[in-house]
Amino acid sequence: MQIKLSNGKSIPMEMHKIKIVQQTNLPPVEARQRCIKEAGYNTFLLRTRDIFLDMLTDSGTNAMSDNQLAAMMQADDAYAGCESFYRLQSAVEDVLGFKYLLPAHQGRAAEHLLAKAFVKPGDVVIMNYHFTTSKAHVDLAGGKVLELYKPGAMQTVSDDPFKGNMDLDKLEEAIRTYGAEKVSYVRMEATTNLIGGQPFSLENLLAVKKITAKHGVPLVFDGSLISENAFFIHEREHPEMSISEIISEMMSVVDIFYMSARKSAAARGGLIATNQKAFFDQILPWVPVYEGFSTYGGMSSREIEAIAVGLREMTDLNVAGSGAEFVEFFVRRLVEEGLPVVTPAGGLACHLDALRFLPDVPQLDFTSGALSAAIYLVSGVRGMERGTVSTDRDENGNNVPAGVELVRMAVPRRLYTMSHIEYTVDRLKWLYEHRDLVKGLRFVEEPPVLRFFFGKMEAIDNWDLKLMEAFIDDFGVNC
């Protein structure tokens, strides 16, 4: 919840009390630097002992309700037909409106059984923008992925509250180009967590979806972030509406439903659920291959019960504003700064624009692995980069330049408090005043698929150590 100060300022106000806490961890800064260069400047490959503030990801990350923790005691462990299901399979149906249910034990999981389901080689899948796992499933099946999102929805700097909305224009023209029977869904993501957790509007899907129905193409939901994005509806386009209205009305269109839990939900799992039959039946047989039992799809039952309890909680407008209100309050105090940020400010994090931050450093010398290095380095806060790096070399081994290149220093919600956020805003701030001290990096052990998770690099020019050196001369060997 925003509350009005008395001196005109805006601030996000918890609503909630921490019951149970767990200490952090703020290492020296030379131990920092030991740390990140023997992670080769990938953040993945940091230890969690070794951060004090990680915002690398808000998957699995976020604090659970004493609610939802209650529930994960009434647990049913059976592996067949446990009630813990059917728990869930009811939350399902009340707040998204969907009777099948098929759980999987995270979104990537939901993504590879409908690329092996759907995509068959030569298929084309339609995305406002895709993400890492959902392209790297359907280019593994043998399908392209196109983007067709709206001119000004890779401008770092913008007003335009719904930049994850899709073209619809160029929807009509690539069904007619490659023909329907050749598209095997069309995917809107919810939020577009590539260029900056941007959103879609109501009005955009209800468009996407007369288009697809005309067609006979499915429209696939990605709900990961459903609250995140019906918030951002709520505030931008339809206050009059509740967010349970929000989504009731955007679920009535989706042909097939897919989610990471460890966002909205706040739990540890992933879903896929339709009304329509002939797609359950062409999912199902797959899931017990790759998964589970169709009642626990990988899932430990606790989660499962987590699941439902966060589904229902989501709708409440003050826990589907908790991470959003936060990352607008974290964007909001960086452009008084004047730093160079993603705007408007979207779900799930606050993105820094690298090609800004660090000017002189190009695009191919990964401008986004070496700010997030550089970020953990000055501050022990973990963020990730994505950019080139997240983007995979070509089918000629050519790195391919991200359409956008960003650090992502996302907000887990309600874990983290405002002070965590202006320490943050403190750090990145001096970090921009030195940013001509960080050079590039390159690569010394790639992988040949989503590199990002397990490569490793080399600071080039050993920036890494001057800039170490000045933060010691402005705050000593402690901090």
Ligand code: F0G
The other form holds:
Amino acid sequence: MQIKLSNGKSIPMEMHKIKIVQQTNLPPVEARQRCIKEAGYNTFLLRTRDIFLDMLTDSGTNAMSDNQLAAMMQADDAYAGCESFYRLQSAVEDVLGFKYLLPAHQGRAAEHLLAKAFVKPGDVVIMNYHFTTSKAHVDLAGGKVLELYKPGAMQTVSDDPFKGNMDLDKLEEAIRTYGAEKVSYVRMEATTNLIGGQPFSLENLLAVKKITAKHGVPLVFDGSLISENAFFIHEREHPEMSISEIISEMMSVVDIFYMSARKSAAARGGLIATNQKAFFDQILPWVPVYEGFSTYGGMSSREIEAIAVGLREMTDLNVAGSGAEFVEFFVRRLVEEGLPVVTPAGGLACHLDALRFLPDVPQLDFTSGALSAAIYLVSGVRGMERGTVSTDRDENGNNVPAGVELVRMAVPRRLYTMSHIEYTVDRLKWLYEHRDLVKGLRFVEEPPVLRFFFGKMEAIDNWDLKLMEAFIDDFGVNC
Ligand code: F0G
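Please move on to the form predicted together with this ligand, as the form predicted alone is already shown.
Whole complex next, starting from this chain.
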């Protein structure tokens, strides 16, 4: 909820009380410099004991509610037929409207099952945009991903409220070109992650359905961030509709729903749901092969209970907006300070535009990688590189400059407070004012695939030491 203050400004309000806390630690700047150097300037390789605020991801890191924790205590552990599964099934039916449920241990496991069941070599899967794992499973099954977003989707500065929309003309054309029988499914990703957590509109989803239905192509919905997309539809398109109504309307056109339950559902796990028995029957045999029996799907019963409650809770407007409103505040504050950030604010994170933040660091010296290392050094806050390091080399071994060069500062739901955000804004501002001190990175250990996870680098001309000296001049050694 946004609360209007007497000075005319509004702030996001925490509509919850904090009853359990976890101590965090701000290591001094010299320790941070040692840690990031040891981590090869790769924030994935930091240990959480050395991190003050972890903004790497909102996946599996959200604060859980009292009711989720309480529900975990009634977990019913059984290899087959556990009551926890049936409680999740009821929640899926009540909130999403689907009768058939297939559990999976997380989102990518659901994607694996879908690819196994539906993608044949030579097929295409059409998406509003890919997510890393959603594309990997289509590729591994011998299919090809086609992304049909609007031209403006890649613009980091924009006032388009629905950059996640699918281009409907391109969709018609693609289905005609490839032939409906070659299109395994059309996948709409709620609050499109890799373009900055940008939603699609209800109007666009309904229009996509008209086209897929006409051609007999299944419509798959990645609902990992479903409550955020519903929240944006409420804010930007249909203020008269409740979150539940928006979710019901969205789900009424979906053939197969799946989600990572680590985000909107504020737990850890995943699921697939549908109302069509034929789709259920096609996927079911693969669940015990890859996940576990069909009433636990690789999840602990405790997490299944937490998801069941999390799904019901995310339909509350204050819960659905709990992350997005903090992201909006974070983005607004950075814009006020003149820092380059992706607009409009998206759903899971604030995204810094690294090429405008560090204009003198060439993309092939890994601008976003250098920026995420520098942010940790000056603040103890961990973000995630989403740029050229995350884009593996091409088949000739050349680096490929990423389409957008970003650093993602994720805002897990209900985890951080206003002072955490203000602190981060302040240190980002200080870094921006000292941006001439930051140079690029060079690989010293480079894995052949998904190098952003384990790759190690060095700082060109030891820029980290110069940045640390400037920081100590302003703040001393203890900050
Ligand atoms: N779909 C979307 C839209 C996601 O954001 C993710 C994960 C997945 C599928 C895969 O789910 O992690 O449970 O296997 N996103 C995480 C992130 C990894 O950090 O944004 P998973």
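Just so we're clear, the structure is a prediction, and the values are computed from it rather than from any experiment. Only the largest set of C-alpha atoms that superpose within 1.5 Å between the two forms is called the rigid core. Positions refer to the first chain, counted from 1.
query = Comparing between these two forms on the rigid core, is the C-alpha shift at V449 2 Å or larger?
reply = Superposed on the core, V449 moves its C-alpha 2 Å or more between these two forms.
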